[in-house]
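One chain is shown next in structure tokens, namely the form predicted alone.
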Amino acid sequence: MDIGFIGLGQMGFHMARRLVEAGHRLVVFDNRREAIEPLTALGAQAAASPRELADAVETVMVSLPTPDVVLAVATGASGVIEGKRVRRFVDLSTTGAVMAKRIFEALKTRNIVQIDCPVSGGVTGAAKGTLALMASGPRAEINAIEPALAAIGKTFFISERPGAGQTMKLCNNFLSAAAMTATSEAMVMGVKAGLDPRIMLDVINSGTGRNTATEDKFGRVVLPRTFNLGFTVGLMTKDLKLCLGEGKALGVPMQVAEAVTQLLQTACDENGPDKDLTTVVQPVERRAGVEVRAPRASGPLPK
């Protein structure tokens, strides 16, 4: 297939590293063009923006960190609207409900299709092809492309009506952002009792408490401090207001998501919008006065 595709960020440059090793012929766009020129080595074209990017293919996919910058690349001055060429827009981004509606009813007006279709997995599932695709629009429309999606994961057709797979996105990511906050209260709390957090990990993962915290963030990122998951504090911050404001709109009480996102906004408001999301466990660590490390020279972390 002809694909473009916008937004080559640590998940994106991914995705579309793996749709160009499936055969398919891509043409891309980043503002930065230290993103683009490894995919260019490995056979993608570079477009000078995504209205040029439009010209050129029928279907064009993006990968974006807000709501307003996807609405920008869809819609704006020299945006995939004004290509000549483009049927399909795959927004593989989390911008909630209400923004995928909106670009809907813009893009519908130039006859061009989109398909809602954030992803689940993080870095290392969009590197081995392993993402979890929440795509929702004309079921027509994304058979058209499941050659395409099925380089980059697996696909859950979701609704044909738009902005489902953004509430089925964020319903994932409160899950999510839960689990890794509440999991760095627990470690705390165990490790100023004097417990050893290797083999906290090691009971939560065969008991009832385990999650994808314990399973796999506390062993491998945070426990030997490197702090690198690949998914920043601030995305998911806003990813969880975005959650919000829809259990708002559509009249669900969400207690623990206001908690969890006070926690994690304290994250950003201390550390940095931009540190790792797994950092949310440092104001916590502060404010306790420990820290959830492995103990100096002990045996191996739990993978």
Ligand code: NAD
The other form holds:
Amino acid sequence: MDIGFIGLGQMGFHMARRLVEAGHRLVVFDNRREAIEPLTALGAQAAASPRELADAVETVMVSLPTPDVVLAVATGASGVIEGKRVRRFVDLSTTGAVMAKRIFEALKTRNIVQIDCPVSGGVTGAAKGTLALMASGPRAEINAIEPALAAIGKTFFISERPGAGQTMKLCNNFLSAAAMTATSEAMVMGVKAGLDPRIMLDVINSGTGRNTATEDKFGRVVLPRTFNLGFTVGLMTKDLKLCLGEGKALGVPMQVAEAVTQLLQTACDENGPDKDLTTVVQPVERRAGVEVRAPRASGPLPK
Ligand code: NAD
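Right, the form predicted alone is done; let's see the coordinates for the form predicted in complex with this ligand.
The next block holds the full complex; its first chain is the one shown before.
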């Protein structure tokens, strides 16, 4: 297929790379020059603006940071909406249902179909092509792009309704952030009481407390203190705020989501929003006066 791809960041780079490697003809755009070059080196063509990209292809995919950026790229001046050839706008970002519907309506006026298709699985999933893709929009249009989506992950058809995929994604990320924040508190408490964090993870992962933070994030990037998951705490805070907004609009009480958002916001305020999501453990560590790190020497267990 001929595909345009806008937003070549942590997630977008890998998705675009996999599309090129699967043999699709790719036209790419990002407002950071250095993000474009690795893709053109693989054979993608560079466009000078979203409009120019949308002049060249029928299907435009985007992986952009925030709802406002997606709106501007889709419907702003020199945006996708002005393209001559484009027929489909596939939003792989986490944008929220309200914005997805707004973009759907705006693009409809130019006969462009908006498909929301947020993704889960992190940078590792993007690199391996194992993302969960939550697609909503006209079934026939989703079927038409299925060969391309297959290169980046597994497609779940959520609904014909615009925004439904976004709601699905917010439910998922609320749970993912709840796991990360709750695990941070539990691990800091254990370490302060003198428990070995590696043994804690082994026990939790064999028990009922296991979750994506205990099974993956803590062992891989918190204990070694590398904090390099590849998803910023600022973007997760954006997702939780979108989730709270959606819960409120639907009349669903979300006390737990509020507490999770508070801790994420504290991490943004104290460490900066561009730091890794996993640094959310640090405000808890600071107040407790301990760090969750793997002990330096790890010899065999005493007999
Ligand atoms: P990122 O910040 O690494 O990448 C965003 C890219 O968009 C950057 O390359 C940036 O230069 C580009 N960009 C920003 N404004 C632009 C504009 N106006 N025009 C063109 N390009 C522009 O973000 P990411 O971590 O790759 O996340 C992208 C989206 O995917 C977000 O909505 C995020 O919530 C979601 N997401 C991220 C992860 C993850 O683990 N990182 C997982 C699932 C979903």
